[in-house]
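Listed next as structure tokens is one chain, alone, in the form predicted on its own.
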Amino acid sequence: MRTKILIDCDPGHDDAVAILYAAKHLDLVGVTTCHGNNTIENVTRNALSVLTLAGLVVPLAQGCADPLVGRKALVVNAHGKSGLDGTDLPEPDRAPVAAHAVDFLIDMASTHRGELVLAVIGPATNVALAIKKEPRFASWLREITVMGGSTALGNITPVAEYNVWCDPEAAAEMFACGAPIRMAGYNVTSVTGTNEADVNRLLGGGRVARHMGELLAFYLGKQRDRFGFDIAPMHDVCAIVPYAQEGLIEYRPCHVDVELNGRLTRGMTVCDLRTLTPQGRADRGVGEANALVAIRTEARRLIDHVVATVLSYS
């Protein structure tokens, strides 16, 4: 039986490529947007076009436009002004579902107790209000995977990865929620990702296949102004490969937190990785350990089968 997933992304070109992918090797149960890479309207219709692009049929609901804290300050030049720059995408042939994205992750929740993975790949504030809705929504919850945070270097600020500092509040919240979680950070997924060759391997294949390797074709040169990178980071299917192909990423249980009041560290996940007890808790720990935090990634392997992934639509 394929593993129930349900996206709650900012769609960004990483974002578009895990949609894809969970639809093929998952059965994907509805997507919802949050504000992040771009506004609201922006991620919506983003997410909106890849579904029609590539035919899914997939109920979407509309999300958050704001943090918890304050409001959103930027939209993320890599991923252009559109926020998934780059090709022209097909319209979208359907509006989002008329529930809020809130209501809409406790409803499927609800509705698939216990079987539901939960694809958090954006800031998490949509989540987080559903936690606090719904005090049952966690434990209705197979699992949380989450595309954010880093055990290392962050992107936006020195220690901070952009989708926890969004909204770290919102982040706080999840890891606190008490649902399993696995955390594919910053440290992993920046080192994952499609280069030149893929891009032209997309560029050869079908319709679908073409519309990414433009899109990804704009997101590497991005990539390369900007950091000085030869591939373009897939940061976001990094949380759903596990799921369909094991053993491409490997884990670490530690306890995860989110710093909230630093000066210089607002938003960064501070994960003890030191080493654990059979019990789950560092010698000197900060608490038990509520996450599965990535460590490591298969990085070739990976990306070779997110590609022919994306080249088996016709």
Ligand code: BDR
Contents of the next structure:
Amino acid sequence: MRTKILIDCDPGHDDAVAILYAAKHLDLVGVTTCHGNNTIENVTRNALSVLTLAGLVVPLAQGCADPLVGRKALVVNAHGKSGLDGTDLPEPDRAPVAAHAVDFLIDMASTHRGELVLAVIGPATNVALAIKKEPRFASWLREITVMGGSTALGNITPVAEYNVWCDPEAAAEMFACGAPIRMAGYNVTSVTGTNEADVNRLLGGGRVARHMGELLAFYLGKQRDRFGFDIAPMHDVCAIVPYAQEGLIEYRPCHVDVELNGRLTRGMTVCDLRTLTPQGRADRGVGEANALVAIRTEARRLIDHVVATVLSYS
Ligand code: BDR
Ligand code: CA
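Next up, the form predicted together with beta-D-ribofuranose (BDR). The previous block was the form predicted on its own.
Below is the whole assembly, all chains and molecules, this chain first.
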């Protein structure tokens, strides 16, 4: 049976790829949106347009506009003015469902008790509020798979990755919620990206692939200009791939906590990699593992598989 998955996202170029990938390989039961790469209105419209482009009949609920603490920080980022620049996506052919994302998440977790994988590929605000509102929420999930954090460098600060930095308090709630967690952090996702040849393959494909090729050409250009990268990291799909294709990402059990107070380190995921002895564990001072943390990726194989998936849309 295909894994049931719900994607909480903020499209975002790599979010768009993650949605298409999940819909092809898994049982995508819903999408929720969260502030992050752009305003809640824009990321919701972007997500609906991606569903419309690919003809995916999946319910979508709009979520939080701001983090748990303070207001959403407006950051000029790699996704352009709209949050999904680079192509003319179709106008959405539907509206979000009436329920708020927090209630929708609770409802879906309850309906699919023990079966649902929740993919969190934007800030964790909706998830943290669902945990607070329904104390059984985390126990109803099969697993939470996260694109966020890093075992090493950050992207928005030297030590913080964007999704966690956007709402560190929410991420801390999520990592402490007790559900099994899989974390694909910037340490692996930043080296797992599409290059110019991948973009050209997409541009030579069908209608959906051509739109994605135009989007990823824009995203690659931004990565080149801003960071000097020759790949565009497909951060978000890394959180989804393990449910369809095993062996492309290697994980290790690890204790993860989120720094909330540091003047220079707020939003850092502190990953206790002292578990990484040759024997796979350390003998002292190591907190109990609350997550499987990605430490290595078969980047080229993974990207080929993802590009082939996008090309398989007509
Ligand atoms: C994360 O931040 C967003 O810009 C991407 O969509 C991804 O979820 C990478 O740090
Ligand atoms: Ca994202």
